[in-house]
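Only one chain comes next, encoded as structure tokens, the form predicted on its own.
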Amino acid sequence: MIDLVIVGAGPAGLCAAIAAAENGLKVCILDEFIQPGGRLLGQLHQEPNGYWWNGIEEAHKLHKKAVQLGVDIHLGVSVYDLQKAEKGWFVYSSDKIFESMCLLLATGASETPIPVPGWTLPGVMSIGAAQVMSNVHRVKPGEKCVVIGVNVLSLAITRELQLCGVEIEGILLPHPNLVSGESADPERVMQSLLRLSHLAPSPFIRFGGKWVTPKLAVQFFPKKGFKMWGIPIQVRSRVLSILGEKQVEAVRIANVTPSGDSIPGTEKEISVDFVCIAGGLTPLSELAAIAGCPFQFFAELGGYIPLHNEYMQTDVQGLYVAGNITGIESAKVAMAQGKVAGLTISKDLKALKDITKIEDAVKNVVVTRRNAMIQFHPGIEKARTELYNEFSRSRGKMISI
């Protein structure tokens, strides 16, 4: 029998297997990506501190290290059920059923689609994809392109597409609906752009950013935006409907009020060939509940989390979590959670070598989300910190198997 199994070979999954493999136990991961990596795949960014940031080069470091441990790891493979045996777990996967130990979920987040009148033409994608098109495959998207939704996902990756030779016309806001919600809000939008005014290359921006408040900033806000990287952001502005015969062409866009009412008379299109569309992300849990575990809703997490403590242990015996599933947040974070998982289920399977190493790789979680360049929500800390306290509460001690 495998000691564990792992869903997911994106950074949590990578650095659990390397903690546990390194303390003796035997590790598979499967993945359904055909590429090892994860969302570490699609990551390029310039740090403050003027070091880029390669996802690739860092999977790689991470893969090579895995399998030099002996990491059994499967791609292109699907799990698409979970059945709990009387010592571990069965796995079922499009490959085989495998029979673990223990199991740690590293699933990742999926992204959440804003529809668009227009959604359906050919040259409509997430910013997700045009990223993994661009960045994973090598492949430009196309040459002129609107991104709808101004969010922490759709800035890091736009400046991606504009590297690769990308002309952006503008990241806008999204029509008012259901799904939109918020993020069809000047206001609220406004709010979360303060929140990353320290990443702006300009320093009036980055000053200005601490003092100024979401209203305020929004009521004398540029009708044509201001630029970041030289992309246009548009908090005044809305895509309407994406136009196009037979594929893309171009957007209707209008500019809104403070409050985000579209302003009559101020329609015109933009001619485009390819459109992005960036809901922001949700943790990809389902494989948690069909494992039984329990959720709790925290919007500073993204949605649903499943129930677990700081040592990524839920309250199901000999299932764990790690990384975006948990809440999301950046990989950094997800590659110290990982390695608090690996250490953990090797405590519980009596391997670890060293106990103290777990402390020290709590520890270390914490310092890395509190250095994190970004943070996709307000409020993680206090968040994870009541998600960890409503694990204590229901359970009253830490599982084991």
Given for the second form:
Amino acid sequence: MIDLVIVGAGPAGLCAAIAAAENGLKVCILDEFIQPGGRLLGQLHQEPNGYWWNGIEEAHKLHKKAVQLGVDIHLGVSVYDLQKAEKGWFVYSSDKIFESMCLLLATGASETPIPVPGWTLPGVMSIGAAQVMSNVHRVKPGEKCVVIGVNVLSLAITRELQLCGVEIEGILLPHPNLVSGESADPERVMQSLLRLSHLAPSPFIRFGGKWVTPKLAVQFFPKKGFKMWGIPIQVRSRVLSILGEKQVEAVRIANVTPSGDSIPGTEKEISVDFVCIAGGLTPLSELAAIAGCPFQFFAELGGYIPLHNEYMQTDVQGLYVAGNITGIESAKVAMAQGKVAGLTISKDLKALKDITKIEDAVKNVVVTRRNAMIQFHPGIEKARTELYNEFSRSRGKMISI
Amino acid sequence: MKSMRITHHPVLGKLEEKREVKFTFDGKPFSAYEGETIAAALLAHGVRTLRIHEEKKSPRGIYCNIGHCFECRVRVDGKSVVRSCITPVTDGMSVESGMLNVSASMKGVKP
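Now that the form predicted on its own has been shown, please provide the structure of the form predicted together with its partner chain.
Zooming out: every chain and molecule, the one shown earlier first.
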């Protein structure tokens, strides 16, 4: 029998596989996509020291290492059901039923869509879709684009689209509705933007330095937006609708007041051939629900989180989680968590050679989180502590098989 | 139609040359790089509409591009509900837009 089946060949899944295989476990990874690497594949950003974080290269390195260690990777395989067996798990996939002692869910995240009138037109896609299309498939999604949704993910990916030669008309707010929520509120968006000043120091210092509070910043926000990497960021304009007959031809926009009301008479059309919707990320956790894992809601972590501890154990025996399914964070955190999961599983299956490695790996997750250049939410660390406390209250510190 | 392929990228470098395969979309011949997805191959040729909505009859294309949303579903070699964004093109593949009788078949009506 397989010792460990991992669902998801992203940064968390691959690092868990490496750690487990290094301790002699028989590991198998299943992933729907055509290439291993998950969302790491699309990532491309420059770190403060000038080094380009190239997700494709990082994914290749992890993949190569996993294969060298004998990890069996099945691509293009979808997992649609899980059943607890007497000892271990049955994993139902589009290929066959896999049987394993332990199961790690490293399914990552999905993007939250923001419905906008006209959003079903061909040429409208999620910002992550545009990232995969341009950086992984190397196909330009269009020539000229507007991005709906001002957040850390949209800023980072818009920059990547610009590197591919896409002309960016601007990043604008969405229309307020039940789904867009705070992302349509200029002040809330400004507040989160000012936290990102380390990503592009000079424009933010020029801009944010003048108006220290989000409220003032929104009030005096320049009409044309301010530019970061030459991309106009507008928190005082919103997209009302997307226009086109058979595909995207334009967007209709309007200016908004600091409190987020559209200003009548300011509506105008901008011609673009594609639109990206950036609604943020939420943990992709259906399989954990199927497995019977309890959940708790943490806004800071991106939604409903399967209860787990810092060792990546869940409340269900033999079920583990790592990566963005445990909360939205950077790929580096996912990698560090994957390692913890791989070591914990090795320990639980009595295969771990050096027990001190687990605590080191857990510490490394905390350090990696603190050093992360892109913090998706300021309250992540606090939310994590709360989550782990909740877990210990319900189950005690470690579960053994 | 000009190619949408990003042949030169300032950080990722030059696009690697790959073996070409042939496929058809609604009967028209297209080429793809071996191993790339149906959705990427069609977009590289400027094709954005992958199906017509079964009830609203509106054109639909790629939305999430990683297999979550099923907006890009097509028929491949007669098989329906194939996600074009995670399915690689193979030589001689026949891809058809949409699945026009889905509502009929879902209601149990013979298409």
